[in-house]
Amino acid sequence: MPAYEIAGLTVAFGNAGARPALDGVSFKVGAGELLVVLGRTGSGKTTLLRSISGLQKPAAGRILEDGGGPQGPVDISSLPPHGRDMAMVFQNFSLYPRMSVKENLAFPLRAKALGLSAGEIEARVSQAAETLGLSDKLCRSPTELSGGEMQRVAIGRALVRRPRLFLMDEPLASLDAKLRERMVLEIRGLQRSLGCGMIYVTHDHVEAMSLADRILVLDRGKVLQAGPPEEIYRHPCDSRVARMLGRPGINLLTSEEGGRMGLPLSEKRLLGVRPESWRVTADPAGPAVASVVEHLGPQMALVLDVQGIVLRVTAPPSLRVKAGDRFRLGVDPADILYLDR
């Protein structure tokens, strides 16, 4: 499979002195990676995707595939969508809902184009199906599958193009968490065993963490931010990408709070402690007073109170904790983000 490069990528709408939708993107999916772009609504991850697919037409940039061969990358740029050999897998499932689950499987392969046979486009559906769990649901309509199969099926409408690149714009967000869940672990085991490259957007933090081999995180049509998973989590540069990861969200307190606090500081703006970084201790005479415990099963998410600043932490649930308990904090050095902003 292909190793993919995006190239200073560049789409404008609107006025002329409008924000661009995406500012000079610049970034490599290697061949077999999955890559998943991380980001807020309105940061842009959409238009990368139908930019990278052809759907839209970037105002500057170049996307460039590389297979490997002895002429080196290719520019793709002006090549039409059916061209790219890419296939997209949308929000919205966007089935055929007077088709069977067979039909709806098949009919991307029906294109003149590819100039498949009845007994190929026969056998890649089966072998779709199979792959997916879907074989026993063929003759169904999509109005009697739940949304997880429905979901499959859109899946299995991109596999069954066996495309050189997935591209997949927020498959999951319209499912339940449980079926999220599931969802994630079925899509990385899938793209695994096809060892192809797959693009993968999401605004949510534990999606991008469980799947991806690479985060990169979007802001304003900007990349901020790429890396592996635990790189991106443990050393975010800056607190727009430590925002991002993390449930409860991280603390970010400004050299005067941490100094009130006594942490250790540095010429740096901002401190950053992870909720599940603090050292948590009962202590009728501790400064720190429960305002909200939340009970989160394995661990408890508590809201406290440090002569009036305002943090996040989580402590396991032996502890036992009341709105209105005095707890000690304490946080390791090594564990402070020091960021800029």
Partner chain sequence: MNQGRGAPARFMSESSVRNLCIMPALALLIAFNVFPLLASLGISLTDFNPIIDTAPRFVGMGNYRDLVESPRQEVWRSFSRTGFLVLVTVGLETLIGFAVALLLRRSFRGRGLFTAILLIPMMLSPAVMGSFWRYLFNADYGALNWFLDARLNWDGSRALAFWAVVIAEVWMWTPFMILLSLAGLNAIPETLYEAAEVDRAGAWFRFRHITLPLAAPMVLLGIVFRAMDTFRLFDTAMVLNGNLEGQHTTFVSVLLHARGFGGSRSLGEPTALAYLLLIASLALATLVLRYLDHVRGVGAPERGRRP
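And the form predicted in complex with the partner chain, for comparison with the form predicted on its own?
The following holds one chain only.
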């Protein structure tokens, strides 16, 4: 399976003065790597996928494919979508509505260029259907399926191709939370067993953390940071990345606020403390007052007021607490993130 390198990808829509949808995006996808592109709506993540697949023509930049052969990386940016051997799963599934599930799965295999025999197609389809638990749904029409089943058909349609690279555009966005959790595991397992590269686009940081070999954080058309999930979580390059991961969100304090709370300071302007980094101790004379208490099962989420500074803190459920209780707070200096902006 080849590795890919995206270099200086720029895509502009509409008038020349507008901010480009993608602005010099560069990154690499290793062979068999699952890269998650994390970004908010409008960050350019879908445009990025469409450019890699060839559906969107970039204004500048190159897409290089390195199959590991002696000829080295090949520039594939001028190839049409069907020449790139990538499979894409769309956010809205895009199943062919007048075809049965089976026909939908077989569709990508029927292209003449592949030259597959009917038997081969049949075998691949039933294998994919079995992998995805769709064997008993093969004769149904897509309109009779549930959201999760439709999504599995869409994934199956990408799967049968055995592409060199998977492109997934928020495939789980329209599914309910429980199903999404299960599908994340399924996708992860499938990608591992196939051993092919995958670029997975999402705005959901939990999805990103649980899937990714590496996360690429995209904001307003630019790459903010790229790295393994724990690195992005522990060492975000700035407050935008820090805020994007973790729920409840990170507490960002100015150095003045940090000073008031007696935290060790550095020359950086911002301090970030994750909710779980705080050590909470009940103390009737403590400076922190609980204003909101949420029981989330495995943990409690508190909103604390420390002399006018509002903090989000998680605590073990063994800590009996109600609104109005007072606390003492502590934090390991190693858990404090110092950020420029």
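Residue numbers count along the first chain shown, from 1. By rigid core we mean the largest C-alpha set that fits within 1.5 Å across both forms. Treat the numbers as computed from the prediction; the structure is a model and nothing was measured.
Trainee: Could you check, with the core superposed, whether the Cα atom of residue 228 shifts 2 Å or more between the two forms?
Mentor: No, shifts by less than 2 Å.
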